[in-house]
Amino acid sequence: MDEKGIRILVSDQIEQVGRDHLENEGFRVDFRPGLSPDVLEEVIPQYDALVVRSATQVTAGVIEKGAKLRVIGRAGTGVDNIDVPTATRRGVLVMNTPGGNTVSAAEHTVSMMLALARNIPQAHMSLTGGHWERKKFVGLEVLEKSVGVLGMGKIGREVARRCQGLGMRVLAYDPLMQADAALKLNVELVNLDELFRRADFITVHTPLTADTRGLINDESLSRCKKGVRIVNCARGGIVDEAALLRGLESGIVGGAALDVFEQEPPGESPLLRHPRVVVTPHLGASTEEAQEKVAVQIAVAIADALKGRAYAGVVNASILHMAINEDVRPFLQLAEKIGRLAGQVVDGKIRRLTVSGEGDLVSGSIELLKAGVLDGVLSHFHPDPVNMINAPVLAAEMGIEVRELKRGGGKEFLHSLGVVLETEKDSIDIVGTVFGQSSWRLVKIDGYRIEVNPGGYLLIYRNVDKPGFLARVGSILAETGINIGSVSLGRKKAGETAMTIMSVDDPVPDSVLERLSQLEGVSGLRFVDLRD
């Protein structure tokens, strides 16, 4: 598609430098922050990409109405305001900028922790109110205190480094972190129970998921030191606000610093008025430097994705980064072609797909190639648009078992891709390879050795291997003005059943296919459209 025809909607406040980048790439950019949900659903069908921050709620309704939508970009880390499962099912890329606001978020976290430790906001309000209350706002040092960091991603690690600089002991919990990684960071890797039991401060740096929602709750707080201080600059909802309030009132919690809330803005939450709570209005990424970084990063990522140059920050299709590998790309195109062919020649409900790779290149890219094959297969069956993003999801919904096999280099071909598609009453086994950089070839179908370029119109059938048969088929095609481009014949043993694949210049009418299928000795006749 010509870039001028691609429209991008920016529905939140994104720095001008990011919008300028998209326009310089040749896209039409509409900057419309503050759209109501109804208006967003009304206008989204016009756009190929949507850029948001945290304010816009990209619901299933918005995504379902985005008929042209290809990319949703979040200028920031979290994507909890985007319905990622719906986007994935619709084949829409979801991208974010996980590193753009790392330093800003980490600095804000430590600032909130220090403000909490020294009662800075409360003392400020008291003094500006005409009071001089030194004894009322006695704080505590953070030196040699233990800080429990929940989540050791980029922001969590930066927070840990800054806390170490303040002389704090860092206890870290992250189910994905390995002991050697913790050792390099000089943090103590502990389980949740130990972190709750030992920490003087607990700071949250996990995404908001079904597993982390309410992670800080009545039960977890009951295991904490009396007077523990809670900091949340990650996502509202990870801390159960009702439980936190109960902890503050009982004295289990000595104080809390909150930059995020279950509902934003938080309305009349009693936490806003609590004397031992420090609050800010979701300012973790609100620095001039971070705003420019995430604006530029998401603009670059979206432009690269729309132009097929790169796939950075993809949330729901990490395999796509392999698609830009110049060596892998021809095999990905082959995978889609094989999938389309297989989907058009089998009968019945699909039960199982097996994708096998021979050679390091194909085996190492098998996840991507499997998605490519599924894209080709399901595009023939599924009523909704299919691509490599949603094909695995749609296959699972259809109950298709998908398997993969990896092998070393083959004897005949250094690299090859095999596909077996099975239905309730049929199956097909196809092997293909790539010669040079872009010459796709099918080299075996159901055990018959052939050599076919999988493109254009193909006529495929089995026939009795005897003289004159090909001439009879050619004669019928000639009568209707259909020109044969090439012919590939494969047989296992002379005189037995053979396979013929013809490349033809035009579609073969149903009436002609009926005549061909009635020829004595013909079976499994299929007409396949593999045009790009």
Given for the second form:
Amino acid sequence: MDEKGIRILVSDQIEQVGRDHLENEGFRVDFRPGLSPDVLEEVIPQYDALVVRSATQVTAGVIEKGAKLRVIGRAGTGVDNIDVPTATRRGVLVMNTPGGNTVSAAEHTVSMMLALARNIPQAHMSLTGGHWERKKFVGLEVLEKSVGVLGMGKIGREVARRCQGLGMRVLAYDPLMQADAALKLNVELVNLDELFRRADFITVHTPLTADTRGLINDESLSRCKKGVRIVNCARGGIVDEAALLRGLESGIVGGAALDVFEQEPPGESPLLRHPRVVVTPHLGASTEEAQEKVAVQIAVAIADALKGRAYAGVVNASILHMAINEDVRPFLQLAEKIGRLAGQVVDGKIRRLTVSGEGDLVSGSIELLKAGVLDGVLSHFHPDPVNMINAPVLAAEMGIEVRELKRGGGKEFLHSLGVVLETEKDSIDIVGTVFGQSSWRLVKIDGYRIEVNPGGYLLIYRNVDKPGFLARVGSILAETGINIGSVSLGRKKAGETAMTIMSVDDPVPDSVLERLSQLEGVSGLRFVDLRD
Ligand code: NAD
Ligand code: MLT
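Having displayed the form predicted alone, please output the structure of the form predicted together with D-malate.
Entire complex below, previous chain first.
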């Protein structure tokens, strides 16, 4: 498809520079921020890609209606406004811009912490309201206070560095953080309980997940120092708002600074009016620099993905980045072709797929090649559109066991890919390789040595290894006007069973397949369509 045929909907406020980049790449871009959920579902079938910030809710309904949708791009970090499992199930790539707004979010967090410590918003409101209340707004220094950083990812680390600059002690909790990383950052790695017990300020920087929802709750607050200050510039819901309000009212919590809310906008929340709460309307990433960076990053990422040039910032198919490696790409095409062939020749419900690699190139990209084989196998009969993003999910749903086998024994080829597909009553074992950059070859089927280019139409059968057999098959095809392109014969021992694979120029009608299968000595005859 030419680029102009590719339509991209930008449904949130994304900087012009990002939209320009997409247009300069030749795509047709519609900028329509503020669409209602109903209108979004109505228009989404026209688009190949959707670009959002945090306002648009990309629900399962939106994704399912997006019949042409290939990519959803999030100009920012959190993808909790996107139904990622549904996108993956439908084979839609989800991309974000990790790092693009890290510094802005960290600076905002520290600003909020200081504003909270010194009552700046409250004092501002009082003064602009005509009062001069110096006693009322006495604050506290942050120097030598302990700050507990929950989540030491990109933003948490930047916040920690800035807090250290202010002379604070940093207590860090992150299940993925190793002791040597903590040592390098000069932070004290503690467990959750210790963090709650010792911190004067707690700032959260985790994603919102089932594990982190309500991480700050009644129970955790009850373990905190009296007067603890809570900062949430990550995601609404990590701090349980009702528990926070109870903590403020009981005095356990000395104050809170919130940039994000369980509901956005938060409406009539009593937290907003609480005198010891400082709030901003999800402004963590709202700087000129961050917005420009994320707009450009997501535009570049989407254009690269749509044109198959690169896959940066992919959230739901990390294997794809290997697909652009020029040496791996031909093997990926081989994997898909082998998968299509295997899927067409086996009978019955698929039970198991085993993939094995020979040579570093194939073994090193086996995860990607597995997805390629599955894509080929499933695209033959799955009712939904299949690609490498959703093939592993669909296979798991169908109860197909997918495994990788380390190949032992001597090396036959520099690089080769082996695939065994087993059903409840059948199986096929195929080995293929690539010569040069794009000469794909099947080199073994069910242990028979052959040499076949996997493309076009193929006839595959076993026959008794006797003279004149090929001529009989050839004459039946000739009667029907079907031209034979090439023939590969493999046998394990002269006079026993042989494997024949024949490329033909046209589809073979069922009636002819029937006649061929009735030839004495022929078994397992299959017609396979491997056209591109
Ligand atoms: P990140 O992925 O780099 O870091 C997240 C960290 O949280 C990881 O190190 C992870 O190990 C850790 N983590 C996960 N579960 C945890 C748990 N149960 N306890 C402790 N740590 C846990 O992400 P990031 O870019 O640093 O973003 C952090 C948060 O900030 C995200 O929620 C993101 O959506 C949000 N964010 C908000 C704004 C804003 O405008 N307010 C801007 C950017 C990012
Ligand atoms: C993010 O996750 O990147 C933030 O919520 C920033 C935003 O989109 O405003």
